[in-house]
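Below, in structure tokens: the form predicted on its own, a single chain.
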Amino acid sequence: MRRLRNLIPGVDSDLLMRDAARAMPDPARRGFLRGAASLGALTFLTGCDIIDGNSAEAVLRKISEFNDGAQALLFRRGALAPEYPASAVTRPFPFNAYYALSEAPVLDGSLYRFEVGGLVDNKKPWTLDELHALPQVSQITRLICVEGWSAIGSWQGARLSDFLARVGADTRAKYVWFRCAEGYSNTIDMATALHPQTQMAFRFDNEILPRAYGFPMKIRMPTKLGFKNPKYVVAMEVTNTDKGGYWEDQGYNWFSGL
């Protein structure tokens, strides 16, 4: 085992360990915090010497990758997120983004085209009218934000799994990537894309999706944290390459779900 070098000046080792533990799945977290792991053990487990801010980030990123893998192994396509009665819908449903509502994209529905690419048979763009003509389902589910709040919303739209079948997507591929009008992007695993509650949402509370909630399309995934649910979606790609995402590229947990 490589010798642990000096800890980052000014960094509280206990706080660093707790931050690392928060990135772990619960059973591993409990063992980690019982004192079995020290900074030396953390170095051994991840193969990284903690000598500065960059190496500490590398350690936490490796733990986050472990967490992603563990969550993916535990994910079951048949396990559904709770659904609620209409009386439970949060009103007003909050707007949330890394920008103000006044800066949210404004798209012309008559000019909108949803681009489909990657490992699919039919790559023709879809108009909004064509998307609205798809068979649609409704769900009333809770959106959980990584910032610690949650809200229940009523969403209507097409199952993403049905759309993938319609365009001849290769569902043996690993990922589905989404691009949004404001430059946001997001990659999800294929198992989540095929989950029965993963939805191309075109309406909120049975009305055309408001600008605040992602007009003309939001990908609604109640099995994922809120930042994994992209809004203002303009393109989709089925791929075997993890193309990352806006927050994931900044170190957020990639899987971030059940």
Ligand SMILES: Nc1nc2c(c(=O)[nH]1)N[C@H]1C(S)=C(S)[C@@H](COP(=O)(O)O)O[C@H]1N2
Given for the second form:
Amino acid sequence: MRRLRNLIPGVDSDLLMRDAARAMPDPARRGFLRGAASLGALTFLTGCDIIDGNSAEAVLRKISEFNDGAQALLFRRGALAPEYPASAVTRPFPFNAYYALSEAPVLDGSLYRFEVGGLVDNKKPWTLDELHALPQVSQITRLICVEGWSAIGSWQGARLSDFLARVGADTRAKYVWFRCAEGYSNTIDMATALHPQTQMAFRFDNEILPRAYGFPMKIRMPTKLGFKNPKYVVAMEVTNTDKGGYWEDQGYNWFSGL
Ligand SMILES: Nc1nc2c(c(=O)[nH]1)N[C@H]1C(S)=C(S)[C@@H](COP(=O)(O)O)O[C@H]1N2
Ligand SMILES: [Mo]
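The form predicted together with the ligand is what I want next, because the block you gave corresponds to the form predicted on its own; please supply it.
Below, the chain from earlier opens the complete complex, with every other chain and molecule after it.
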């Protein structure tokens, strides 16, 4: 049995697998963790031969292929993603998008207005100063990208659940949709939107969010894969219609998390 070690240079594969295992059905997860998170165990549990797929990407893809319905059943409000000490933060933290950093959107913070729409009482747009004045929380969590890497980052911002309460969102609605400056988008389920670790992040490592990581706002949800975490977010809509998203529309597993 080949151990999932050193698949991604600099990343502790055991920790990565433990995080990833959270997306599995419970008996499978326990068996998987008991089996010391080996690639052989994952092959056994998923019934797929991924031993030749010699990369974390293949493993993560297998996990994300669990169908959305099965994953939704697994979701337990309050199941938290692991948090880490400040010393564990990956430096430099990677930039990732479907384009190079030189093409990343450049937003003017003073002109920025966060648009709020759909099933909410108050559709007033928010300035950045208003958003920064919301109660702030901090998290040091792992971002896992389906492309086969993961990194631990430190984000500060407002709980999305607090914001949804403040704008009078109908939290019986099924989804929250986000639109980004360059056209990227995402739909998440309401349970994830209300999750205590789902954050409107305005800072990375206690500094204003750099352009690379989504200035002025990234929606950070450590219970979901990296692509479900939109950067350069300019609008939000509370809705009962699944409006899809950039990667979801290209066939990526919609739920992609726990
Ligand atoms: N607006 C926008 N958000 C995005 C993306 C993007 O291309 N555009 N890429 C996603 C993907 S695939 C990942 S892994 C993370 C990467 O975040 P990072 O650059 O802070 O590491 O952002 C996600 N959010
Ligand atoms: Mo990603």
